[in-house]
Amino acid sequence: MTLQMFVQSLINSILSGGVLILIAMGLTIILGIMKVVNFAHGEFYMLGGFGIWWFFAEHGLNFVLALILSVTLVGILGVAIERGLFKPFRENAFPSLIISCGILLVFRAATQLSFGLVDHAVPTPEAFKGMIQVSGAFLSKERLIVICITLALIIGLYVFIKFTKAGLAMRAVSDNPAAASLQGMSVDRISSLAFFIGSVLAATAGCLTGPIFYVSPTMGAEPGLMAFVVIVLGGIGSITGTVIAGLIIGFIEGFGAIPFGTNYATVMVYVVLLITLIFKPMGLLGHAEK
């Protein structure tokens, strides 16, 4: 491997790895706080890429602009989700399995009947074009401002959750929801603020990455089930764990598609969850933060 193959490859993975980082976090969250098993956690990041297709290449709005509107308009839409669908099976984990397997069917119908099956571009910002040379390589501009968006939004994350008011609210009723609603912290509130953010952070990612890859209808299929296995192979309800799976299964999909493929380095990513869950069946941090 050549020294600009490795640099690209290292690229395509921080970017891989960030991007599932970022669908998995708010999955973690959902399914932390409300238990919930959200099978249609992807079709909201396909969402957020639809709102950018919409508002930045078909209207025309600034890139920021456009990110804003489509991420606010997907949170909003998972409160209402949330509020109406999952609040009143919030104690019955099998009824919302099946809810949300009925929301992405929905999801992905109407998105075929709307904007049709074929893929949609979404012309790269004037802010993002270029290409930057590090070590003989040449590199996307637009890649690298993408992978720094998405660490400083897994940062400001983890900080929200482990330090603020807000944050230190939802890990309470995730360890004791009945405990924390004693405390005076209001279960329904949380779930929803909860569920807004699993959303955004989907749809964050599906704004992101739009202008990188193509716009379509089955987009969240592969990312959806991707970010099940990033929190089952970090632990389920560790942030940490998240983080670290994310970086894992980024780095075996860049790298281990050069020599074997695509399809190759997706085996050797479930080969290494199977691994990993018969030493350790709780995940790599499961159990592990408090």
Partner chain sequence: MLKIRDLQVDYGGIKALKKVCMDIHKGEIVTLIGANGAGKTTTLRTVSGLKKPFKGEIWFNDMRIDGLSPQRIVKLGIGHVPEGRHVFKNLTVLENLKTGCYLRRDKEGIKRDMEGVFEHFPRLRERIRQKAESLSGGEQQMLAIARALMAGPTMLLLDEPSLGLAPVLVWEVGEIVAGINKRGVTAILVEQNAQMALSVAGRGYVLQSGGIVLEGTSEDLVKGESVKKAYLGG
The other form holds:
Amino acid sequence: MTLQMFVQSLINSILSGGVLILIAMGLTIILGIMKVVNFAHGEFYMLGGFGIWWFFAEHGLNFVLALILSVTLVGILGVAIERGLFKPFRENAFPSLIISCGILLVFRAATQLSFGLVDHAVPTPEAFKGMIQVSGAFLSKERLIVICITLALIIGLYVFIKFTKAGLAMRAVSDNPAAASLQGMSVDRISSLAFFIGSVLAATAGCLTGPIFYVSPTMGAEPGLMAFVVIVLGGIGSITGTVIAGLIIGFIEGFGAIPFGTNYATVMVYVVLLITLIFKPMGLLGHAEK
Amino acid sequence: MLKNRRLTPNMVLLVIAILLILFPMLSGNKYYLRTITTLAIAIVLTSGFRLIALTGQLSIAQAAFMGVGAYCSTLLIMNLGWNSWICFFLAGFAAALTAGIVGFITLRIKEIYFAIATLALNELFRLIWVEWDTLFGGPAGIVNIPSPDPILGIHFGSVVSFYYIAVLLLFSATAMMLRIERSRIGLIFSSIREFDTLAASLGVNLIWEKVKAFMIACFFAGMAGALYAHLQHFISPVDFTLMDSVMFLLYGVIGGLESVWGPAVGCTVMIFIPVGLRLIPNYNPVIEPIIFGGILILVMRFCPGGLVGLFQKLVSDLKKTESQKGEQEHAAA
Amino acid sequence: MLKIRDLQVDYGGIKALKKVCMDIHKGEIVTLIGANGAGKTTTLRTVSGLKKPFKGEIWFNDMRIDGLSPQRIVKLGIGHVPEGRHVFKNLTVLENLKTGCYLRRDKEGIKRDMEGVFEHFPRLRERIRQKAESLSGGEQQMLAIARALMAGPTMLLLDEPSLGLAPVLVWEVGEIVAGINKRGVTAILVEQNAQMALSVAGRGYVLQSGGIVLEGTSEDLVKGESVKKAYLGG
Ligand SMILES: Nc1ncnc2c1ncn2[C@@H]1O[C@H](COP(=O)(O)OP(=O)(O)OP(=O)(O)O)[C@@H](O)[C@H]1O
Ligand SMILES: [Mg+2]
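Could I have the structure of this protein in the form predicted together with the partner chain, to go alongside the form predicted on its own above?
Every chain and every other molecule in the complex is listed next, the one we just looked at coming first.
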């Protein structure tokens, strides 16, 4: 493996791992706080991608503005869905899973009806263009910037959850909703907050990767699925577990893809998941309830 | 007065059976025959899913086990020239055996973890079929799968003959499910679901019981797969995807997982709705998922017991009002 | 301070409370005793807003509070230490205490109360960074009480705080409740251990299958034959 290839694989690993973590974080927060299994979570990623395509590529808005706009819209949509559809099924994993499948089908078909089943290209913003040379290896500036933003968001979320009052409330509600409401926390509001953060993070991931890959109605399928693999591998409810699992999967995909092909890399991911679950049925850092 | 109007489930079953047997003689419409054949396969798969769900496990890999059966029988017939009827059963056994091995390892995993593990399993099988192209034909699949061998001079190959095989498979699978439902195993299964630890403390070997349910379900899935291969004369990895496995789950939920009849009702409704919709001129099938998703959300919101649950509720409400009426008449007299 | 009038509560049609009336005055400790399933927990849950009543009224300091959300009721100054401890297992001791003052904004006051709590429960100070799930049963119970105190309540509802504790600790809990009361917190104490409860409380109510069958001062209840027989072991 040449240096160039190694560095490229490294960058790709961190990129896909980071994007996965961004999507999976929201998923695990929502699952932890509301016990809602949201199979439609990948669709927020897809909608984020379409947002950036619509506002930035089609209507020529400034990239940052387009990102903020689409992310906010998806966040509001997420809260609306939480309030309207998931709320009655809080603490009730199976029905919420079914509801989320329904939402997934509707979203995917609706975007397909509106924008067609084709890939839409999003141009790279000017500021992201170009290459950077580091000790003989060329790195795409775009990917580096996306990685930096992703890492900043993950750290920001971690700090938010660990050190702010709202973060404390989120952890308290996911630990014991009844006791949390006795401390004056509103489970309704915390749930909506969790859904907002989750859908915003997924949408951000969609916006950031839009210019790197293509935007299409089915783009949420694979990351949505992989995000589940990440949270299950890491252990549901564990933020650290999610980060570790996301990086593991990112590295398997990043380093496996070039020498063996993407399919073999995916096989590896699933094999790692199954073997881990056989020995640790609650994932790497998950712990049994009670 | 009430008695002679009452239909027992067995009578309903008999009527449906007779109708299904007579149907090809009443209507020669090949399209409907094929649709019912596919429907029968879907019901077999969904009932299997339900059987596993009775033990409290959510398997999102049923399509993969159908694929195991399909590939197994196809390869034995086409590469080794074995008799297709033997292969038909071997397909079931192969799927059940795979399920046994896989289940013994993975059924210790619970809840969402198990669901995701099976989901990974389905993808794993699909990727194996895609990548191991020397054996499984890769993404292009296997073409020119022959019709089943003739028995006693009867040839199988027409749409009608597949129809009858599918109906037979459906009957045997349903009979099996009914037997399980009404037997001790059925009780054990549901006790596992209700009280996992309690059942364990009563000495029920949980893993073995779960593996049993898993194997029975996958046995029928495998046979359905073999039938599917003959029916289409062509199989490829896209026939047995994750999305198909999810569909069996969703069909079951729409029909209602509490009842043995749920899968049949759910599959019938959800497979015939598109058939009906396609009669509309200028119809765009892209909206089908929207309708399907909408139905799912509505069912979960307003009748979580599925259509069968809804029906049972209506019937019991009706009975209540009727008996009230009867009492009033009594009082009046 | 707290007035309960004709309170009726049901769980899906099954009546758990039938026309319960109670009066709790400022500065009192009142105990609620009764057999399992009598409706003690239900009474407390309804007062703190976790359960919506079917009929009846609850007044707290001349304000009607039945049907309000738990958040509003906590804010008004009613703290609830639920049955079965219910500390946040995955949070540290300090974080658990911080959830207690979730609604408070007065930094100084919080600091003062935190010190007060640690004086009361020195064992919690030693375990401040430990996860709550690693505490012993007794320590978890202390934590649950301390957490409720962090909200600065004027009235505290305690649901079987001695449940599952060693006999020595049961009396310690009694002392703790008395201590809290001395600092001006009115308390309703639900107890299986009627002996302890009646020794701490000034008055008591006896609940039986959802209705109050007896009420009076602790002395009278202790002397009364029926209570002796049913709840004090003869
Ligand atoms: N969540 C619930 N759903 C249905 N019924 C309930 C529920 N909680 C309590 N009940 C019923 O309400 C009645 C009163 O219960 P409650 O918990 O208030 O009793 P308790 O006096 O606290 O008993 P214990 O001493 O066992 O704690 C009981 O008959 C109980 O079965
Ligand atoms: Mg109680």
